[in-house]
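Taking the form predicted on its own, here's one chain by itself in structure tokens.
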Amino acid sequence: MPKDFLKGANDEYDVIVIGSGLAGMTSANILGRAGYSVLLLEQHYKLGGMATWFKRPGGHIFDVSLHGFPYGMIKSCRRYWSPEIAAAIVPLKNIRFDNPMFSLTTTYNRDDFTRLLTDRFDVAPATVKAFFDTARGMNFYDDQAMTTGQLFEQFFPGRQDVVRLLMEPIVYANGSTLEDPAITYGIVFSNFMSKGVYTFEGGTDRLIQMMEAELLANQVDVRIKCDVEKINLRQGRVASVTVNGRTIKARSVISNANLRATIFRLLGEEQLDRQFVDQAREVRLNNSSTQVYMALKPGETVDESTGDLLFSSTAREFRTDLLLNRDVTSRTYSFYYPRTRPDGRERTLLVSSTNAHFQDWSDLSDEEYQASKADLIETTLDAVETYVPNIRRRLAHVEASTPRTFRHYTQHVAGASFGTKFEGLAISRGLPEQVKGLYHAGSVGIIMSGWLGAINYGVIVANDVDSMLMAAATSAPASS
């Protein structure tokens, strides 16, 4: 008999969590410690979502998700899960820039920015400041029309050389494009330049081990293998999800699947009122992306000095549509030195990492697919020769993921690395008010993506759903 992943499950609980990415793990955390009942459903057999990992033979062991987040992930997971979790979280040193216009190396905070800004790019001083202030100063509720591009005309007029400085990293980090409203690039860049990038010392295995721990202490009831069919409501309000073909009931529900799929499989546009599903249908998926995972051979190293994080491209200018385009000229690398992961085998890897469209992918054949593949593997390899020479002779492993892998293992809709655009926050946040006790916490945009976005995004949603059950319970009639 095939095992049952939700045998010993309650019937009811507080809150049910539909999906274990770093948003839906931080609410069921949150609420568990509060003293909720909560269970955490997640329909693969990981947990992480986009921050998981995958191992191969020969002791390789590949974060799937990108490497570096701001300094303020030590303080959300310090406050939200554990001292011993933020405490693993260290700094990257080189950060480095390799592409027709410059190559440099920076520690990616606002003192060396500004340096270079002023000394390497000839800029104003007091110009630098002020984009510095400005992008300092935007936060959620600012005017949404300009956008990133005009942000930088206005302090940067024909400048395109540090329109490339300050902008590729954030495509990288959130998938924002120039045409986006500024404040989704300000908030994210302002958010690095406090104090540089960070990663998490011992790998997203460690992490996610650390964070189930945490969630097994705080009585949350962990289930993989758990796939959703339905969010069920009564009069108007959560009542169950079908899971594995059983209804678990519950006074709350977060959905930390993608948006979309929450909205229009999940739930159901029945359940809506008609300008809110014509709303967010409106709602403009994010981009996906490809990775290619190396892995060298036992004894084989490379020098510190390459960088931690690599920006590399071969392209004359500065193009969003370039950044996406099936005919690579864009890669970002992540080196994983054997300090990533002081505790396991001495490995050096490397992760290199492209935004792609989902349909550039989706429609090939089988054969086309792998064929795809493959030529990804190889001109990803070739244009690696420049930083890691001879890479394919010291190579253990090497192996490719696509926009179809991510839809495979997530579910996201076409694949979507960074959720929804700009709009879907306001689609987000206003599900429980169409649906009472239902809510969203994931990738949306922009600005929630990344670790640290969707760890702050799933503590948000925690304290309305905690205000909303103890409401609720204050509420509620006496007993005789």
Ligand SMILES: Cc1cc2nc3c(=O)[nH]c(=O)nc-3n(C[C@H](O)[C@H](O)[C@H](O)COP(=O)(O)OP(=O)(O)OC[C@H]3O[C@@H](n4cnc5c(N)ncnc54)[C@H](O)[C@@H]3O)c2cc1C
Second form
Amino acid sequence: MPKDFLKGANDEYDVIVIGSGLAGMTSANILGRAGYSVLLLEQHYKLGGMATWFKRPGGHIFDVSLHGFPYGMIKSCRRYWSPEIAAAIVPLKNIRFDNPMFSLTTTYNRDDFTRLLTDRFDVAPATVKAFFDTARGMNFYDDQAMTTGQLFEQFFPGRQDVVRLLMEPIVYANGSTLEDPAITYGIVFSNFMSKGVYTFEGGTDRLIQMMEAELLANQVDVRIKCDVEKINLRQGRVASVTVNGRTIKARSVISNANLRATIFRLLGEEQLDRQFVDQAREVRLNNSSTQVYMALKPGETVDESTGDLLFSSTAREFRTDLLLNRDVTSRTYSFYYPRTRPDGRERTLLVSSTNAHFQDWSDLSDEEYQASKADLIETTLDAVETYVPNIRRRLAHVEASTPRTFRHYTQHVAGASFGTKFEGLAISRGLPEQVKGLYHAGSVGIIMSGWLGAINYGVIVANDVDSMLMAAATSAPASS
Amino acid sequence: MTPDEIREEILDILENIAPDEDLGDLDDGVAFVDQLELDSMDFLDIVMELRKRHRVQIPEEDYTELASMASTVAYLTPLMKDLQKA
Ligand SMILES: Cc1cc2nc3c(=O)[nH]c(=O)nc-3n(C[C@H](O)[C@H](O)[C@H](O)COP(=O)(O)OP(=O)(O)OC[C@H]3O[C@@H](n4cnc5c(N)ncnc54)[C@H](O)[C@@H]3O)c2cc1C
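For comparison with the form predicted on its own, kindly provide the form predicted in complex with the ligand.
Let us now look at the entire complex, which starts with that chain.
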């Protein structure tokens, strides 16, 4: 008989959270801590969603999405998780750029960017200041008419090199383009570039283990291998979910699944207002990624001046569409030195990431797909050679992932790495107006994605749910 | 609670939210963001904390009322006047 992953689960909860990505886990933790009964359902056998890792023989542990996040993670982890989790967040010191326009290393904060832009790029200090202040002052409710491209044109007309320095990391961080609203750039940029780039000491595995322990301490009922099939309504209100052959009731449901999957697969459009459905259909997904994971043989090291995060490109021009092209000219390398896991075995690993279109990978036959993957690995190794000489001989393990891999593991429509474009935010926020008690929390609208964005969005939604449950409790007639 | 007690309560919440800030010279008439390093998540924390401590509900469209200490106290006074200080 198959194992019952819901053994001992109650028939009813205050809150059911579908998906254990960072947003889902954070909502569950806050509501569990506040005293609600919470059931967290994850379809995969591991928690964390895209905040994930995998192990390979020989003591190699690869992090999939731990390339860097903003300073704000420290505060959010301290408040919504624990001081121990916050204490493990450390800065990455060497952020390096290498492309035909310039080659430099930066600590990636406002002071250092100001220094680079004025000294190396000869931009007037007043312009740099005005640009930073404008980016910093942007709010998500501001005017959306101006695009990121127009914002750059206003401050740095004709300066492709400056645009490249300021934009390339953000394109990698969230897949945004020069055509997206300037506010998405402004908000992410001022989050990211004001105080440097940070990482989690001990790796993703340690973070997720600590989070799981915290969830359990807060009485959250955590279940893996529970693939939710349906969200059920009664009289326009959320009533239960169907999972592993059971129907479990809930006063509220938070879906951390992809926004489009939540609306069209879990819920079904017939439950919703026509206009809302049309708008939801129009929400554009963000792009996906490819990655090549490389582990060096035990004892092989790379000098740390090679960089923690290296944005490398051989493209002469900077165009956001080129970054998505299958004919890859730009790669971001993350180096994981032995200090990444101070308590682990001494290993040096390297992950190369590129943004990618799902369609470029989805329609391939199995044979073509395997050949494309092999080609991705070989061309990446050729490119890495510049920074890590003799890489092929020093390698213990190499493998690749594609947009198909990401879809397979997270069930994200089209393997989207960064949720949806900006318009997804309004749909995500609008869901509870359509169906009472149903909420969505997870990467949407560019600004709510990434590790920090997902955690903070989980907090925002937990606040909405707490408010709704409390109001319902106060207004309900006494039952006993 | 009286306006003074509400002010004390907000200060207590702010101390937890921004432990590194000196709240001693807070100017009640000036926006919090112009004196303290607060972001939108910090304001959300104030809202969540008030709900947890006093079951006070502040709808999202009213968050702007929390701009300064003076406006916060003025906004909360009618909502909290019948509550007892803990
Ligand atoms: C290659 C790559 C690199 C990245 N690098 C960085 C980086 O360096 N820094 C950074 O800040 N961010 C990075 N990100 C982005 C970041 O990882 C994500 O934005 C964030 O982890 C998303 O969290 P989330 O809560 O939105 O949900 P997700 O992580 O998408 O989790 C959703 C969860 O829901 C589960 N689920 C879905 N459907 C169901 C169902 N029906 N029933 C049960 N469970 C279900 C999924 O299995 C998954 O666990 C990267 C992403 C990728 C793909």
